[in-house]
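Here's a solo chain for you in structure tokens, the form predicted alone.
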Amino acid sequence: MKRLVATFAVTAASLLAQWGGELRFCLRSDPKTFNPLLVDDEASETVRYLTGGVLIRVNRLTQKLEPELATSWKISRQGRAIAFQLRRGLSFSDGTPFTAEDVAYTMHALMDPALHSPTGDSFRSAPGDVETTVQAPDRITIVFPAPVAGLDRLFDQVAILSSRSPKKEAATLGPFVVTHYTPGTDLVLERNPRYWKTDAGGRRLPYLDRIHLDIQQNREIELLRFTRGEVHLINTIDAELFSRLVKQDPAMAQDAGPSLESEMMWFNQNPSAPLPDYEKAWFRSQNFRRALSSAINRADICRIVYYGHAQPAAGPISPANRFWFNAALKPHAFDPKDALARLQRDGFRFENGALRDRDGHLVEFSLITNSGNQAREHMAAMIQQDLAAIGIKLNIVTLDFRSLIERITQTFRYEACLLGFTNYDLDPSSQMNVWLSSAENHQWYPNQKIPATPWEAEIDRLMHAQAAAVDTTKRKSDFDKVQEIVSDQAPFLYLVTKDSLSAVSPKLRNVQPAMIRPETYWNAEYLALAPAQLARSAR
């Protein structure tokens, strides 16, 4: 296993790169659109990365702001409003010229209502429209309603649009456009002719010729592919998967390091769910949240589950998002003694191998997690192993996605579900859906017209402090206390992060995987074939 921590050197390494080629890897679907402003699938992210020219682009490997079609840029009236400095003499892919009324263009579709897209949800902070104001081709000033918190990092997900080509959303800035498309099959990117960047020597990027995306749902065929030699890299790769590489291949493995993906369980806490009162009860008490999280051993899970690829997980935040991480957490220690010491406080015993509580309700609920997951169905299985030896029972019911979607966000037919959760945005403002008592994505209870205790009322009153203060180091102290919060009281049990893993070809030149997506391909315009297998490329 190769664990890859150096800063890459582009300029240097770039004098090393050859020119042209095709570099193939697999989507694990088709992308649902081609319109960056609506992207929300991973495929499409996939397409819009490779080919939208972004204003400013967060580099996946130090998490530091890089100017990309803007040169500068600075954020005025306390988070309101953003003014860009546009690098000059800029053409899309087409040959339409790149100006200030492109972004214009661009930021009032993104924020269009009747559009609706998820890029542009980033930026609601408030009601109210958007201003932009041209001061000159290369000089414009975006004003919104209300303060948005990390402004500056939202661009990186916001490709440019051309405001005059006939080609619309197919004319691009970034380094490939898409010239083939056959749905279920396959999708060819190009090197953009046109493309802004260019090398250490002056040479114009991209270095590729094209991409060719092979869309394949099956990992285990994937990986015998790229095992073959017909595909180059594997974005993220399973831990099963992963291990089964460094046997064949360690140089292929490549493990960057805690990803920010983590597995979590949580109970049903919706009052008008389905179930017993007495379940209820336990469900909504901090002591039996917490005794459960102390019962399963998390080290096991990362050990057995993920062959040693994870880590116990601490709380919402990653270690991978360097800034937001509160390093004083500690994941939840496996101490099945302080598990059984916090269920008496509530009046639960242990007689006879068996768990019941003050009434003497049998201890005993069911655990849903998506059918198909290997992974989670082998956490699930020793969760249940876990929980066994303080006395409760648990069920583990396996369920297509769909369906499990269905049961936690509109019939609330469960009692506790294991399921992932990834952050693609490092800024906490983009986790509102999930911390604020009145969102949708509030899992244990969501849409709740009030807070329903004390702890989520003072979240909310810290998310919202947070995103409207313009200081980091007040955010930082807010989101802090919400993390705090949240180990504290247990809504999540959080249970492992995961690495982020990649399989990655010694064919592939200047590859520095990183744990935010796209791990692998985030400096697609420099990645490079070797010279051998350019000229294979050309017979």
Contents of the next structure:
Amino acid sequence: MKRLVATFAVTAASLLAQWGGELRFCLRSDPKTFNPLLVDDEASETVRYLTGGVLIRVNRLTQKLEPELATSWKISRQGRAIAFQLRRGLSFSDGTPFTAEDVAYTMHALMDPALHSPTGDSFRSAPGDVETTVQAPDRITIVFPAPVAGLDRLFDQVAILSSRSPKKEAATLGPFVVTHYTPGTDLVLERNPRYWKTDAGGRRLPYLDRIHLDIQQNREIELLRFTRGEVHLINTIDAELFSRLVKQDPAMAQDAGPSLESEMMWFNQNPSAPLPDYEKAWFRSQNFRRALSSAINRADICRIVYYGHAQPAAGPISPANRFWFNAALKPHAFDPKDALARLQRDGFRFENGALRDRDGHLVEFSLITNSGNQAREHMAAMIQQDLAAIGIKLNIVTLDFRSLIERITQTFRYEACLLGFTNYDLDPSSQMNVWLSSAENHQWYPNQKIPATPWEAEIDRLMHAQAAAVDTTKRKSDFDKVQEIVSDQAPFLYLVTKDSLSAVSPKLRNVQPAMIRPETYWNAEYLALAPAQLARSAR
Amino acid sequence: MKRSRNIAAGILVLVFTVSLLAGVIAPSPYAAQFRDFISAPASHRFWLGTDELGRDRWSRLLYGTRISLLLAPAAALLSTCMAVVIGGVAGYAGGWCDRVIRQVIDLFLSIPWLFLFLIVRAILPLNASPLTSVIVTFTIMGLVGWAPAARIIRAGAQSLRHSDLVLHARACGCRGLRLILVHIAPALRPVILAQFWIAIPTFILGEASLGLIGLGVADPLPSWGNLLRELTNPQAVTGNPWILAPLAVLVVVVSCFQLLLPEREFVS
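Structure of the form predicted in complex with the partner chain, given the form predicted alone:
Following is the full complex, with the preceding chain placed first.
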């Protein structure tokens, strides 16, 4: 139904939309690369999204796969192979024709180990080379050395390169092409005159003539420019600035609901960490972790720190990830009495307003987080007060990001850490580097030789099983169990899931903010400016 | 003029006394979060309203004043003493000693000390109390903040070296330490005091900036520095003038310190 409404909205909008004009918004940094295969940062991702043509696109609103350069596809050999039927008669922006050879060329370049492509890493489930078989100019089969979980979705990130164009990555199949770049200042994308899509009225897309991207790090200035009408949108905006905008002009503030970003804290369970043994024992106790989780008032954090634009988090997957979210999970309820009862089961005693363990040690530890992030600092202060209510003394330490990363990944000189987590890929296989006990990002105890606990062994088993399975129902079932174990054992205390917040000028038409990035310009080819704005652009 | 100095002294005594009695006067603990009164306006319950976490601003201002008013002058005193010794020796001795010290001063002025603070924060134990952290911060600020003042004091001492005052003292047989302490130092007193008073707000604001890298006064301990961080939101200020209270206290205190400066300006 939602898809139908969205389709209707786009169709209706296309009938009303006008061609031309310049859309302006800000990038937070310079793009590190214009090679779509090497994208690893947000600014480069923006350029890739607006210029690159992909075989399959994830519709940001419905989260369903939609055909783009491929009209159909079929996965076979237990997820090892995928066959594409391509659109005919398409050309790159420089006029070179698009064929299956280009797809083969792109896949070989992507999977070349010498390139170190972050996008290619997602496809690399086992050592070996990718094989491509071009059956016809519009038909190709790609075979991987081992099954790749969520194979078709991964093609959303693969911008097809031209095998014949002398311009290489500058020749694009997307709606726009890069025409001008001044490092540190701005980037201009012009309409791709050979873009293949047309609107419901048969007019060639995109509606916009160009997109002007100003490079602006300062978010306050970005908001100021937006309110002055100098830029048309802010793709993601933090809750504090958003609440300011709501007061100023609620019509421009867009809350699309829960995003894929969550905030969580965890305890250092690494046995080699330079911490007293009694502290390690606290952190390894499920009761201790669950008690602290119950002592934290998540609803207050959402209301106060995020001005109501966040939800208490239940687990590792946000409700924004509609398919993989385990709806049976609920956030740990705020219940200090239950917290104390759990702690008593482990021999902790609450005396004279202070908590002591069975050996009489005062329960006191530090919580590190990165400095300069006001929301996290406020969250830490609230957790501090919540834990004080059950007699725990929490010391908040804000560190510069490099020091913090060094502590949590190398020296392990910390007790608890508060950070955020964003997973742009909806498929759980992209989280293997977090959930496998042997993984580097298994933050509470990384790089385990063998799983330290039975529940971690079970998570390992389930993650491998879901990655190997082709049947999505089986994969969903396995990953639901992973989420249940994580919620029960609480190695991460998930605190909040932030809302997807953006700011959109009323002058911009056809914007449908989504929960996953790029939130506001995911349908860039359909975006259009209001007639008055077009007249100004023309002048 | 004497009257205004008396008033200034009175205000400073009052502010010091009130801040020292924060534990008795403050209506609530500085860390207490009244979560149903977030960013509340000034009222009979919260005289200066509440901050974004619902903490009583008046209570936090009292405790913050105590910390800033005790530690910033202490750091200023440390840095000024170092500046007097180093700048005074360079200016009075002259020659190679002056050249070496001048280069050391230039070196100190050119080094980005932020890295020292980052290293110190990385070295400090994580469970160091907020008070320890802030004492360490102000001590370091005092230890590295002497160079600008030393340069000015050196210039003063150098010009005094050839003044009639010192020549006369020398002619009377006054030498060495006695010459410095009895004749040169009193003549430099206005300069030294000016450097001391200037250093206080500099350190207060410096602490506020360091808060951004986690080495200022750690939450929930208040200071003028972290109270002033609320002013970074211009929209909040226009609707809530009581947010300006820490700034007003800072201006009043620094002005009072300035008024206490001796009337006579240094004349070479």
